[in-house]
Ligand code: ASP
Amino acid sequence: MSIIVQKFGGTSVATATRILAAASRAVAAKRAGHQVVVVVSARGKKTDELIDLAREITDQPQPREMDMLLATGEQESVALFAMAVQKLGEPAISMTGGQIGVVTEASHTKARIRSISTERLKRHLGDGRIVIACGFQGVDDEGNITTLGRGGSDTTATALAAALAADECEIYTDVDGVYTTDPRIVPAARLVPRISYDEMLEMASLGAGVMHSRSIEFAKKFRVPLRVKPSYSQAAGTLIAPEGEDDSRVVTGLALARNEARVSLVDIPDRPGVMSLIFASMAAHKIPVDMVVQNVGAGGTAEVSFTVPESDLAETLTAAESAVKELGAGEVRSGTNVAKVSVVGSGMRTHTGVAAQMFQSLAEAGVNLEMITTSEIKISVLVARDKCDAALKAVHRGFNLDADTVAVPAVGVRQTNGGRPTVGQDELLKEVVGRLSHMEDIVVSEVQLDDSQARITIDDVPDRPGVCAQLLAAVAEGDVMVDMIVQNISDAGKSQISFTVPRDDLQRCLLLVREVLSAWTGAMLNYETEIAKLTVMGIGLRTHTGVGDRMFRALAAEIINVQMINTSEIRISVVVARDHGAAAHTCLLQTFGLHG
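Structure of this chain only, please, in the form predicted in complex with the named molecule.
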């Protein structure tokens, strides 16, 4: 018999009327012949209220007690939901995370799921009951209640769907589905009928609050068909599937992380091993870093900057201070008046000019770029927080994503034959997932070596809106496929941009860049033909902080210097000198237990 998992978010069970409406969906699915598992979140703003209540008592509640407290929100919901189903005439049973068999690691407030034992759950389903399960919670080996992190009920639902090999996992929420960006910030946002796992994973990880990013990791790893639907209507919502929509839009969606912080380690030694130390101290605190940029300063010193969620800043500063102490030199600086705007789309794999278009829209809106980083299917920029809503709207419109625009790509100079993940990659992934000892373990499926590119770096770029747009537009006009881009305004106020292009296009590209540079006083161009790019591929690579840590540790042990870094949930790439490429490839394969 087919199994369906339905998850209802807080707003969808906020009142008795809504609980009854949600329960009638579960009942309808059962009467249509399915076995039904329902996962429920705490009602309305319950979790926030519980957090506030704890804060009234202490600034530093113990994480174990916090989990004990927060788990009550979901417990209230499941009991009421079960009563509603029973009232509608179907047998139902409510269960806590522990009772449905969700075992997590022994860490509180951000615990990862290790396993789900489904025997008890299946017995109830077999007896004809609708099972109503608490989202967001589990127990550790000692039976302590743990929680999965804010928004974690999505993850419970997808993990249960994976463990039960469910036919579909339906996420009922307070919007019509996944939009091109948060419709509450950009009213012109458009519903996306279908989106790929990779795109949704990046969007969620970069700030699109509609889905918990870890739930998409489960969906991708275990191939769970996932649908996001409104709880208040019968609309079809959004299907999250292996492949997205096949339309002409290059960018699928935009995400905003409003509360970011930027941390810089300045005047640190410029030598191999520095990145390893920084990543190790962040990983030890489970802090996912993003937008990692290094600038080489004068006199053999370097500067490394990265972003973290502002809520992790205090812990980040402690970790960064200890890294600086260990390096024996340097200073830590930070700033909080920043937000991250990202564009995501599988189409970026194959189109030129995407970055140029994004930067152009931002320049027209008068928004200065404080940092830029890219990965295969995303581009992120850091902007002043008070400009982020305007920035989001401008980029959304620039890519013709507004609901009133037609699906004409704003870019699309050339379609290359570069591409989508191959069937071979799917097989690799399946094999790695099959070997996992815990459900939420990190998946690294491949390490790739690309030594066909060259790097261009421009120092002392003028610091004003529009310069990066001008530069990338010139390159796009030459039909050159730009791969990695990193830009940063250093602590000393100097802006540097580096990007990689196919080595065969380098000379053509240099001509285009020099033309732009002739109008920029003080800007200095340098380039390197002999680079190699190493890419570690997998799922959940950024949020599982251990991957970057292991990667940089392995490269440091081989005394390999890292020139550029890109991070995302599905790949982490580094640029090294070309003659280090083969050694770096071998050591990374070994680190992650893979064969070349």
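The model shown is predicted, which means the values in this text are computed figures rather than measured ones. Residue numbers count along the first chain shown, from 1. Rigid core here is just the name for the largest C-alpha set that superposes within 1.5 Å across the two forms. Compared with the form predicted alone:
After superposition on the rigid core, the Cα of residue 466 moves by less than 2 Å between the two forms. Put the two forms on the same core and the Cα of residue 336 is off by less than 2 Å between the two forms. Annotation: Cα of residue 43 displaced by at least 2 Å between the two forms, core superposition.
Mind pulling up the form predicted alone next to the form predicted in complex with the named molecule we just looked at?
A single chain, with no partners or molecules, comes next.
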């Protein structure tokens, strides 16, 4: 019999009326022939109320006691939900995280799941009961109650769906599903019926608030189909699943992270080991850095910039100053009042001109770019915070995402049995679920080596709107596929732009670039044909802050210098000298326990 996991957030169970309405969905799913597990959050503002109550007692509550307190919110919800199901005529049982069998690491307030024992769950399901499970919580090896932090109930639901090999995990929310961008900022935003795991991971990490990235991590690792559905209607919502064969969208959506801060380490030595030291310092302070951009070094020095949430700026500056002190050279600079605007879409892998279109839309809106970084399916830019809403609207309009037809792709996933994976996917699922003993330890899945590209760098580029659009448009018109794009702005009002292209297209690309540069006084062009790009791929690289540290530590041990860096939620890419590519690939495979 198929298994469905349903998750209801706090607003969906805020009152008795809403609890009964949510319970009716669980009952309907059971009567449709499914075994049903329901994961429930604390009611309404209950968690906030408990936090405020604790603060009335003490300004510094112990993390263990906070977990004990906050866990009661979900326990109230599941008991009431089970009563509602029973009133509607179906047997039900409520269970805490510990009773479910959710075992976490011994860490309070932000624990990671280590394993889930499903024996008790399956017994109750087999007896015909609807199981109502507490989200957000588990227990450690000593039996202490732990909580999973932000997005914990989504994480619980997806992890249970993975452990049970469920057909689908339904996430009920107070919105219709995933939109092309935040409809509160862009009223013309459209519902996306289907989105891939990678696209949703990028959207979630970039500020799209429908789901937390940890739950998407579980879904991708264990191939769990997720469906985000409105709790107030019967609308189909958005399916989050593997990339569809017929999904032809170039850009799926946009995201905005409003409260960003920028940190730059300038005039640091351009030698092996420097990036390792910087990332080790950040990892030691558990700072999840984003938008990492390293300029191509010149004169023996280099510059690296990255963004962090503004709330983490003080801790980040402490870590950065520590790194500069250990290096014995360099200076730390920072800036606030910036925001990150990103476009995400799997179609970027095969379409030229996406960056040019984005930059042109921003130029027409008078928005200047302070940083640029890219991944295979994402382009992010840093802009002034007071321009971010205008930037989001301009880019959304520029990609025609206002049009109804753009957000209605064909579903291209081959599925049978009401959404279960195909036979080949079932085999993969069994193999992956066999590793559930450390559910959140699965991070790096692949290390790629690409030694077929060349690098182009332009120094002293004018710092004004439209410059990047002009450059990338010229390259796109020549049908040249651009891969890594990195831009950083100096204090002198000039910028450096670097990007990689296929080596076979280098000479043609240089002709296009030189034509643009002829109008830029003082701009200097250089290029390098002998480069290699290494990419560490995985899930949750930004939430597992030690991945970058391990990557750069391994390269430093092999005396391999890093020329360029850019990052995303699911990959970290670096450029090194081509004759170091094979050695770098081997050492990274060994570091992350992978086979070539």
